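Take a look at this one chain, the form predicted on its own, written out in structure tokens.
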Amino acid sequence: MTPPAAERIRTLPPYPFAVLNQRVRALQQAGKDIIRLDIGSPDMPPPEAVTETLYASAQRPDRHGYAGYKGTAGFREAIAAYYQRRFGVTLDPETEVLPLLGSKEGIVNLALAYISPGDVVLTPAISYPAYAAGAHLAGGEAIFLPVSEKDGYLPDFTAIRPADAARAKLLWVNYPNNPTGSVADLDFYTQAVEFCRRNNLILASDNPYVDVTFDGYVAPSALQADGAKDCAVEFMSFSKTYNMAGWRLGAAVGNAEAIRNLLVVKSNVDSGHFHAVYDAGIVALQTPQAWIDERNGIYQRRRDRILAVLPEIGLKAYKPAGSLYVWARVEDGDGGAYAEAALEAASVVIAPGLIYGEAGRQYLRFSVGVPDDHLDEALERLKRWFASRA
């Protein structure tokens, strides 16, 4: 017998993809050829150079022990040099750069170092589930925006109530975005920084699909906006830049006191990676625009062939210019039945919109990050089941 866990984790929802792999993971045992089209994962290895890294410093007798709660300075150095060159950002190593296990710990860290008990997040009202997570296990709440396709789904700060501006202490922002695919450029960067600085907000930029992006679109970074290191913090992800998901390493860059409250939450909750995983990270940061961009192209056309189908199974939606995903409403009913079904009947999963917030219940999100014979192969599965209810 045990006692009964915390209020916070009582009252916190299961994070949404845990619950749906638990849901897959049976169909799968049942005997099930189960094809994800849900995961934002890259199917893809990372450069070359990277791996080949990794394992010649996991051969040095020196690379065993801990290497720091901020890493070590050479990676630092070597963020601090990626901003710089894809940026124009100017970062100081020692105070505005900290490695993170992966940019979704930062996002939970960072609500945990600076919301209280009544505290309030500002986040899209269709975003990434951790934003609003965050807040909830420091004890604040989270405070939607209204976000629409029509507006590209980027909030309006001029609609947020003063009173509730008054109580927040985060403002969250995602470009290009997951779930949407939809992108910022650098004024509103500008219009968000400004608002940040009237309001006493942090900034909070998690940017990890910003080099995954298509058409020849270049995504911008919410520091580059004048004045944004006086708030903003910003996520910055190995995921998907260089297909290292599993990897977990990233990091948070700009304000230097908060990357300074950052880093007490983290020094007493993890003793950060092994050596050669950063040895590794700076290695990925030198990759050459080309791979990135060979890699691009394998998303684009996959993206280009979710597209091409969607209107044979009832789903409508805009061409992406970034990210992982392609967001798709539902033409006549609900995305959370229509990806029940379709897994049920089509042995298919995609994730439902209601996962990112309620206002995302008409839609769904299909993965770029899945091998073509497979991605075609799902496709052709669901043409067959939503011809058949015909």
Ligand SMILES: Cc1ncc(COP(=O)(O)O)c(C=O)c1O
Given for the second form:
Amino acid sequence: MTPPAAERIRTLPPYPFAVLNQRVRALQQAGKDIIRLDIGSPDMPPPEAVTETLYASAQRPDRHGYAGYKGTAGFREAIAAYYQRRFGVTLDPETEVLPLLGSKEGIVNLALAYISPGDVVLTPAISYPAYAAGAHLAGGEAIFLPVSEKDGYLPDFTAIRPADAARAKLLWVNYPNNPTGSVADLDFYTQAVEFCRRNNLILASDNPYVDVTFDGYVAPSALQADGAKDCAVEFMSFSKTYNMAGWRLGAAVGNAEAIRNLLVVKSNVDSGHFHAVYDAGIVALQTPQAWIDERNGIYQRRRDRILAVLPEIGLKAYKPAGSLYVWARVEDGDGGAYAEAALEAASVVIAPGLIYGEAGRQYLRFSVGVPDDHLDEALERLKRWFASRA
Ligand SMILES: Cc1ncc(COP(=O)(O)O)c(C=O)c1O
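Next up, the form predicted in complex with the named molecule in place of the form predicted on its own?
The next block holds the full complex; its first chain is the one shown before.
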């Protein structure tokens, strides 16, 4: 006999992708040849210089100890240099940069740093599940801001009820967006900063896809908005920009007090990476833009392949300017039912939109992080299945 799990665990639904993974494993064990279009993880390796640096650094006897709760000074300086170069934003590497064990870790720990029972986070009604989960684990809750395709999945800050704003501590935004692929301009971030300053909130900008963009689009950072550092903290991730999802490397940057509070949580929970990971991260941050452009070009071609097939399989989508995803609407029905039928009949996994909130019920998320031959085979299977349905 063991005691029951804590209330916060018993009332937290299992992480949707963990449930989906179990289901897929069971089908694979039963001999099914499954193709996954649901996984938001790059299928290609990091730049060679990154893996070479990891290898060389790991050979050194002095690189295996604790590297400190704030990572290495060199890594923090390299992140500050990236923000200066890429966005023209100046960061103090000592007080405004904090390495993370992947951005998801920082997202949940930011909630532990700010949310007490009764507090809320504001998050778009279609968003990455960790924003609401973090609030729940901290004893608070999420209030979902309506978003829709016609508004480009951008929340309207003027529509937030003053009573909700008064209870809130954090506002989450994420552009280029998972799962919708929608983007935001600097004007949007300026409005978000104004709203957060007026209401005494942290603007939490989760920005892992900022360098995964298409058709020449260049995404901004929330920290470029005037006065952003008064209230904003941005989460950057090496997972998608440099194809390093399994490395668990990211950083929180921006408002020094938010960074300090996040460090209080983190220094009680983890002890950072070992030096070799930070050494390789420094090299990743120096990746030539040409490498990023070439990789994005591969995703863009896959995006276009998916978009071309959608009308033949009863789905409709706009062209996303960034992220790893195509967000497709089921013309006559429910995303969950569609995904279930595609899995059963075509052995293709597509993420049901409901994973990202009730407002995503009619949608499906396709990932472009899938090798070309797998993607082609999956799309052919879906076409055959859909044609045979009628
Ligand atoms: C919007 C968003 N935020 C955060 C993450 C987590 O990324 P990381 O690998 O840095 O933890 C993901 C991963 O898919 C994501 O889509």
